[in-house]
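What follows is one chain in structure tokens, specifically the form predicted on its own.
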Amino acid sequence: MKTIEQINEKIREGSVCVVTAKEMKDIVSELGPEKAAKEVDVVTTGTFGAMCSTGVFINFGHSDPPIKFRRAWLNDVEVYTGLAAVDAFLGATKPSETRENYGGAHVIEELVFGREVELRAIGFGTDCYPRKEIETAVSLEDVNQAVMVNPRNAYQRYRAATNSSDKVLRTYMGTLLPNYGNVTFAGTGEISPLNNDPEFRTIGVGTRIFLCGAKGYIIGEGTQHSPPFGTLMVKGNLKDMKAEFLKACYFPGYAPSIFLGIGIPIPILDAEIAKSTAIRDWEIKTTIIDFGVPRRDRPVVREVTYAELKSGKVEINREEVRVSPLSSFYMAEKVMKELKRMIEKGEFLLSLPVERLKGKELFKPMKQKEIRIVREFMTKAITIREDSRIEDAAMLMINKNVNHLPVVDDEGILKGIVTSWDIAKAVTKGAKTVKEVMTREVITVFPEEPIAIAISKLEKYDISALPVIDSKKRVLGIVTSETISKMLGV
């Protein structure tokens, strides 16, 4: 066995053996864990991806006369000011109030590039902080501290995403094409930090890490830490970071975000740790979930390995679906190599954690009041085929006392909807079949959605009924404004 002190002494002497996680796979395969542990001292890992849970604490220094921030903005991105007088927290996903596709992430990037940003603030106007407003420009050099503190970074692995619905979805997993048109995934698999030390023997509170080109630290387990979907809470000095390892971005229909480069050195203390760093993509499993079903617990489409995801294609329902990553493997390797260089040059010493991360943690959903769902309010749908005659549709509405007829095919899949108003118009226009008058773009709901979602759709689109469908667009029922009103006693 080795100790951290022994490895750090080798770093100081310039005799340390450092390899990247990518290189270590072949070394362990060739030598075995025991010999690899004797030969290698440190394995560098890396990840580079969008990490929304990112932000910076900034102390701006006191103005003259002094001000206590009530509200403040950087390039029209509001910062949180519920702290001391001129302290603020800038969140990466906070959108600008005036600029399109711009947010806190972009302000952070501009600061790291050395640019000035506009500071605008209004104050409370107290006896000790009499100033009520200020407008100025500041750079990283001008502020006292700029400390990046990220509640949740470096996911051990991440669930991949697809979309079974017939609409394009804009999500934090990128753009998901309809009808299983694509799959997106995040994480760097076999070179990602937490996958190379799954027992968290060397990764924990106090571990020194590479954070966007600077020396940073793990300050705790990240929010939503739930191994094997572990996460890290990290901090580092923004003033020491390098722009090449940090990149602002914007996810259409979601929010701004920021790509970060994080690398963690794994000290090879014994054969067990060496064996852990030999993990391969085909051993790392995750699931593909369906964003086409708008539930908290989205259905699992299938289990998949990172080797399959990285191949660029996976099979869903016997069809080949293209896959694209939301992480940069090129930049992750660059992180590993830069961290390796820093250690070999004696610029980066290792530290063992003062407290280990939890190996098991249950991720709980939000506690909510009892929510009534669409299934409770839906009634049986009276359906019709698109080649049916207008007269048949009219008689069906009269006999069944309904005003809406979902139009389906032989398998019960929704094709459109026809209303009593459509039938009335059909008579005046001389239409013969339902197909001629039905609405094809139908607003729908799922049975497990909160009824509040259905109500908002009825109001937004000024309609009085919603077909209830499953993930394959089969009609399960219908929910109407009349039924909702009666059941809620409105």
Second form
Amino acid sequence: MKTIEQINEKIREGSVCVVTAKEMKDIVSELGPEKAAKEVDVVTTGTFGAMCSTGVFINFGHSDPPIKFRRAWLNDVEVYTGLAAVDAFLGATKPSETRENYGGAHVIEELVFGREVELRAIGFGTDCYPRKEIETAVSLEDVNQAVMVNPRNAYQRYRAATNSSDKVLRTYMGTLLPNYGNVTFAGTGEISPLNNDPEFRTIGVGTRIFLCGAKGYIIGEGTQHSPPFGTLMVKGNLKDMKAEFLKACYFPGYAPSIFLGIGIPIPILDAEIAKSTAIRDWEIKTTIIDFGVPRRDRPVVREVTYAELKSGKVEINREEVRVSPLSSFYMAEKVMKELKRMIEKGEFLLSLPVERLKGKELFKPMKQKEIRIVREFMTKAITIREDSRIEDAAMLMINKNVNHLPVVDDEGILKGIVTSWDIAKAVTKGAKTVKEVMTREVITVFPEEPIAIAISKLEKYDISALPVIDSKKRVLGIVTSETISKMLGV
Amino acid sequence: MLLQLLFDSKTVREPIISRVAIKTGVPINILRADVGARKGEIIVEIPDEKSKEIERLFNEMGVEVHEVTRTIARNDNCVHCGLCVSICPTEVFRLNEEMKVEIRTEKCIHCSACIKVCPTMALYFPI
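The form predicted in complex with its partner chain is what I need now, so please give it after the form predicted on its own.
Expanding to the full complex; the earlier chain stays at the top.
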């Protein structure tokens, strides 16, 4: 048993034993947790990935005459000004209003590089803050405070992504190739901070951390914290950050974002903690989810471990699929080594958390006003068999006043669809049966899907009706653009 | 070796690659094809030792041939995330022992897929 004070004393004396999380795995498997806890004082963990929920509070000081910002921009990226007169929050994913592939993240990066950025603001023009507009250029040196405060960083683990659809998808998980063309994943697995202290014994409110080269602090659990998908809310002084450990980026089709290097030292107070820092990639599970389904609850394609993901290849539907990380293991290692160096040199002391993070928390979905679903818009489907004669199909359409006939077998399972246009084609071709002219690849919807999904399918494929089916492909009904527009009054 | 084959409105209609393959007995690997009604551009991989013979045959059949030398390059923006690894159709990128992204330029077929996905805009074709 050791205390943080004893470890800090060793740091001051220069006799502390620090190892990286990567090194610790072998130490524990060789010595066992008891002995490892005696030998090792601190384990440094690290991650380096795109963390969208990142931003900086800046205080610009007062102009003369003074202004209270109504709206303000840094290099044409709007900042949030619903605060005191010259305070603003610069968010990483806010896009520039004038420059492509540029946003809040890039402004943060330019500031860390020591460059000047253009500040443009308009004011309210009050008695106390009469000025109505200002344009100037400021660097990090010129502003009073520039404090990075990130609502959600350092995800413990994250769901990997793939794409079952036949279109390329451009997402915050990178570009996902069609037909399960690739898999992307985020997080550094066994070296990631929270995986090494899953009980939050040493990582909590007040823990001093390495944030992009500066000393930062954990200020609480992050938004959407839901162990084992834990997250952290952190802060650090932007003025002390190093450009090497932060990188602005841009995900095509999504938004700007920013790569951050975060390192957390874990004091090895006892064998229990030593054991938790021995966690290996094959013990860390996540799921691969399908971005081809544009829903909040995307279907799980399979369960997977970080060891499989890191191997560069996973199997999906008996095919080998290539995997790309989104986090840099090379940079995460650099973070762990740099933090180790800082502790060994006595530049970085450890702190005890003043409050523990919640070990359990529910990540709730958004409360929405009633979602209208396909079932409400569904009408009875008039179906036909594939060996039916064209004349019968035509007669059915006229008698029932419909333009679409789903084609089904004896069990009511969908085989195709014929439209009035197909009947016209049949006449010119001299076709005899429905089978000869029906469309076999039918675009369908499920009854519980939001109607918005049906509308986007109708638009995307330029069609006017969708058979509604169950999981066994049995036809339950049909939704037509006519019914939808009538019911929505558009 | 990679060759860029340029077909005009006449040659684009002929099965020239098959003819060259049959005549020489050399397997020709098509890496990228952009073929339209009036022209086409195809990038093929062939064994180095047969390059002279194959180039001559293509020329005789009216196809313009260029050796592909200009390959993908990267600048300091690269953070070695590895997003390009699974995007590249010819596996130019891989993570090495140090977990750094290694580029095997000889496999590059100029499709630009990686340039479009790189989040730090670190990849480009040198002019």
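Positions refer to the first chain, counted from 1. Just so we're on the same page, rigid core means the largest C-alpha set that superposes within 1.5 Å between forms. Here the structure is a predicted model, which is why all the values come from computation and not from measurement.
Across the conformational change between the two forms, the residue of Lys369, Asp410, Asp127, Asn401 occupying the hinge between rigid parts is Lys369. Superposition of the larger rigid part on its C-alpha atoms leaves the smaller part rotated by 32 degrees between the two forms.
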